[in-house]
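Just one chain follows, in the form predicted on its own, and it is written as structure tokens.
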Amino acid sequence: MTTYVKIPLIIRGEIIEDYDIEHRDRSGESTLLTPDVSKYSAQLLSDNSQSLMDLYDISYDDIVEFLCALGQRLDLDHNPYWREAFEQSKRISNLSDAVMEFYYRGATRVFNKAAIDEIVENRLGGSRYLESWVSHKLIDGRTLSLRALGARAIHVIAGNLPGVAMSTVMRSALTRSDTIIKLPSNDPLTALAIVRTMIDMAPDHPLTKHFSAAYWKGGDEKVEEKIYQPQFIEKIVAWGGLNSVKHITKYLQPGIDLITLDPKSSTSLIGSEVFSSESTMREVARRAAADMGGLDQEACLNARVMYLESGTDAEGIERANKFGKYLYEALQQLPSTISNGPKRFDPALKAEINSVIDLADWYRVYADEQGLEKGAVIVSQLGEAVDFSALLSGRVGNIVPVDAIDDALDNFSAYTQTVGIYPDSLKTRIRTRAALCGGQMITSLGYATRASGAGPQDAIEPIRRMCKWIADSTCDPLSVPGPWMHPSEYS
């Protein structure tokens, strides 16, 4: 029996709710009904930056405020968009329920004050930026004022996981943006609940007036040759693979700044240290796991090839399988809020694992004997990542044995996102190598997924680029000549 789901469009502030489309979604399980988005193009778009005036009307830390109230209210039990965003992701999603409802649960999480005063503080240099022009005074005499302004944006969102409509808004908020967030097919409704939630709370709030969300079709060029151009958008903020970013490259001129947020595959590097003990080795496997397994592997961040410094020869093998047979154990122990599996095993992967569970010259595999849904080991023998590594997900990871952790840097490119590596003292040794073979990410072994919001993202800086740098610039003649003055002018 078909699902229907009502997606209405939002423009800043307002709800339009003729469903007069049908899309599917991303499972096939459920029809989305929709606005039709070409039909209120004129309304969601704006051609005048002045319109942005209002949200300087209001402080830094009205701003805080505002994002604080609206955690609270995203409120599993009370806030019945809420709950339907995560009634209806679990049905669309991979992540299995107990993760799922984690997320959803842990709002306050993102719209925290001291979380968002460290992003601010470490990514754009303190609140000031954001608040006034900053003044630096310059070498030559001149006084450089710098302030950091909002833009008028689209955010192309993911919806692997919640927390990107979360920290979407949360960003937005801050650089003080006029928003229009695209919708994603695999996850329609998290940042619509929390533009409605933000509706209810203060309709008339200036940032409630500068958000919008939409669904269309990506690559419905009825909509987006009228939305991306440089006229209406200065920014457009796209997660997802080529072919999401590709409906947008063909728009792309100057006056359009593209910030991409690609999908990534992540590793982690485990030194012979591991091998000191066999406490050390089950310790070292608990944290492995988490990098792995946690968040049920759908995000760029979990670890899916890793390299372990065993060696190649036949001792070095066998400690590869015996921490393998660790890693799939510790795997099952993970506790439920971020880990448990996930909903729908991949049958291409599947494939693959069942046509080399059996060659046991090549890879040893470590897995439930009545099937994968627990997910799997697999130790290469030959020192060689699993041909099929690009598929690797639904808890599956792949150690390859080194004879030098060093060997492994000749795997990376610029795909590689976050490594994790054990121990501090080698992850200290060999994180800039790391970072110019593509590492992108470097942290602890067992926290991939606890990553901060403080830190960069994909190796760039993503809500300082959301943010338009103005300088001004003050030049006194008596102290800064200028080109029009003879030298015998000069002071």
The other form holds:
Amino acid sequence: MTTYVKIPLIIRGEIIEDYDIEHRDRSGESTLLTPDVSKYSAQLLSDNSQSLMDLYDISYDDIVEFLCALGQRLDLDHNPYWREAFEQSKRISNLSDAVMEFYYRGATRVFNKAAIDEIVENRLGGSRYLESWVSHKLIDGRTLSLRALGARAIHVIAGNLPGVAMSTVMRSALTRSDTIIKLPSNDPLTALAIVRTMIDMAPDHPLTKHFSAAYWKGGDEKVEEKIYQPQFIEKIVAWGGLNSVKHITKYLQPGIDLITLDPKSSTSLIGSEVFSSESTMREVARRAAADMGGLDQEACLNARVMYLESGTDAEGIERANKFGKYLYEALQQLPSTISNGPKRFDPALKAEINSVIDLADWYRVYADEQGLEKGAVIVSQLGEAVDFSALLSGRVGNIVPVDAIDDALDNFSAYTQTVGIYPDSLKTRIRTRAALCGGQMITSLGYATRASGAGPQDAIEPIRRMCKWIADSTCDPLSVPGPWMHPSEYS
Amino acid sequence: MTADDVVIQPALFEYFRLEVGEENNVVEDAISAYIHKSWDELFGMERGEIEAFQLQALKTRFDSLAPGLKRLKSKADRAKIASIHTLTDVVPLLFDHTEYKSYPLSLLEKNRFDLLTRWFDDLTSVDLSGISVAHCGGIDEWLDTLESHTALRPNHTTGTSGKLSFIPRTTLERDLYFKAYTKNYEGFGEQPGFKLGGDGVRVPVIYPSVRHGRYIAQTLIGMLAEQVAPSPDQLYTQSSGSLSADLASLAGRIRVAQAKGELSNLHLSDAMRAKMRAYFEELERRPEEMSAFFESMARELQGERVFVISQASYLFKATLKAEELGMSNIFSADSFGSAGGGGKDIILPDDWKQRVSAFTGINQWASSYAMTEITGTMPMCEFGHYHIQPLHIPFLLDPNSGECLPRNGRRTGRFAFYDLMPQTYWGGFITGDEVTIEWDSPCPCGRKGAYAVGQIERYSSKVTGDDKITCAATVDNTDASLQALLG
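Moving on from the form predicted on its own, please list the structure of the form predicted in complex with the partner chain.
Now the complete complex, all chains and molecules, led by this one.
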């Protein structure tokens, strides 16, 4: 039975429910009803940059207070929008319900004063650039005042984890941006629920008045050719891969800054120290299981192909197989709030695994006899990743034995994101090279899914880039000679 | 009627008795010989009769192949299946499309054709153990070697992931394939039809593709030249060249490397780079040159009875050109053709068939549903339904769980089949296609048995057609240009 899910269009505090377009959602079970965004594009787009001035009537503390109050209201038991978003995400997403619930009950972890302050402190050097013009004296005598100002931005967000919607709202509010969120088909309601909650909470608040949220089918030229124009939009923050970025790039021109947070795949480097004792092997397997199976392996930061310094001779492969078995066992022991197994195991991956499961000379597969629904660990016997590594999901990891852990770096690329490393001494030794080869976030093994928002993301600084960094030079000809002056006037 | 009552008669048509080299001792058996029956006989079978035949035949296939085909044997052991009792018993043993390309890609990169041969050996009853392939420097050479020592005549595909699947057909299955293909032109009931090829109808054949290679189309071209064209030079292809498996594979490896973000790890020799560039350029040029090819065919074979086999999009483009030039009714009215595939580069208007017919003068176009992995086709009737012949046992699977859907009513699922014709390899196969099958309600055309209705769509295109954004890298969203690599 098809259920209809209404996705209103929200334009700066106004809710538009003029539904006249139907879209199929990811589950195939429900139909999304939306207004025709192209009809409202004039209203959606602001060609008045000065409209952002009202955001400068409020202070950083006001913004943080607003966000914390918002976080309090994103309560699964009392907020119908939040509940609806959760229910819809459960239908569409492949995250297991328990893990999903952990996220939807975690809004106060994101919208939290200490956490926000920490991000601002670490990524922007404190709130002072957001709050005021910060002055420095330069060697030529001038006073350079710097300020991080907001911009008119559109965020084409990812829908695989609800945290993306939450952090988008938080970053946009902190930077005092005018924000349009392009809702993803795989999670059309989470960002919407946050914005609707803002409207209920403080309909006339300047922040509420600078959030819009809309769903249209990505690539719809009727909508996009109107929106992606530099007189309306200064920044585009685009999640997703080539397909989603491709149709944006054709609208790029000077005046539009594109910030891409493209798809990534993560890995682990496990040094030979793992084999120092039986108990170390077990302990490292638990950590590796968390990197691989946490968040049901739905995130970019999950380990998929994992390199193990076991050696590639017969003895080494046997060691790797033993570790693979431990890893599979550890996967089954992960806490249910971080990992439960996917709702739907990808049939394409299942076909691939079923086709290699009997090729024991090349691949050793550790999985439940009943099937793959509980995940699997594939140990490559030939010392190279499976050909279908791009499909690894549903808590399936691929252990690749190597003779020297440094060999693994040959397989790093621009798509490598998080690198979980054991032990920390190996991390210290290898991290610079790992980063130069493509690794973007480096962490102690086991903590890949616990990345802190206070760090950069994918080796870039999205929050800094969401700001317009404006320099104001104050020069007094008495101390800073002007270019119109002749040397005799200042020597 | 039960399966045990069915006695499978040996083929009556000695002319068609197909054999492969004596050393392999594979001759067409009574099951495969069903292909020589008329459509009236095959589509006249009642469901009970069909299923009794199928069950008996399936048991025979399983019992004779399982001991020798290691891959099938391990699957059966894993599923704890020692024998077949009902048709659906075979479902856990159907091969995924990945089975015929489950070898590690690096074997090709490292020229480990010894290991590849061992892998292939587990998929065919032909004995490959004694063949030395150490000297092989590429896939083409490897396949040449296998063919020169055995009756194997493998087909390969490009595969969606870019990895080549190798289907271990022998000369027997190649000939069965061709026999089943020509059957499309035989009539059913009152409909006119004729026997195509051999001592039947022989006409010039127009096939706008490349002459040689081991894709199924190239195998077909070889057979058409021998069996249908009055002489081999009356089989007209657009190019007399050969589609190299090595180049097809390299193109695939480039795509895989792209999907993994490892394009920079691929190193091509200058010679390979040049070959690759030429390959891609030819692929690109082909649709453009198509109109010229049809034009020259129109001049050379004007007024003759011909057989045209082409992608619909090529034909339609040629038609557009012909309309400009005011050309029409080129070939004689008893010519016939086959126009398959939609073609990605052009959207066909509703009246494309009429316009193609007006240009070519051909009114008789056969349509059918098939894929490289199946022997023969599912012919389309005048009501637009694809009819499944008794030699193909159809199944619909749940696209997510892989469970077999009930074989009744009208249902939609992932299409899978057991193809009873092959004797030297396992005929069970799961496609990537979403198909709707009508199991019970008879088709007004009079053919009995199950048939497919409506659109056939690939599951993969359904998935990638959607507007899903995720931060995790997957194959479908990291597709990029080859130009950087090719320089």
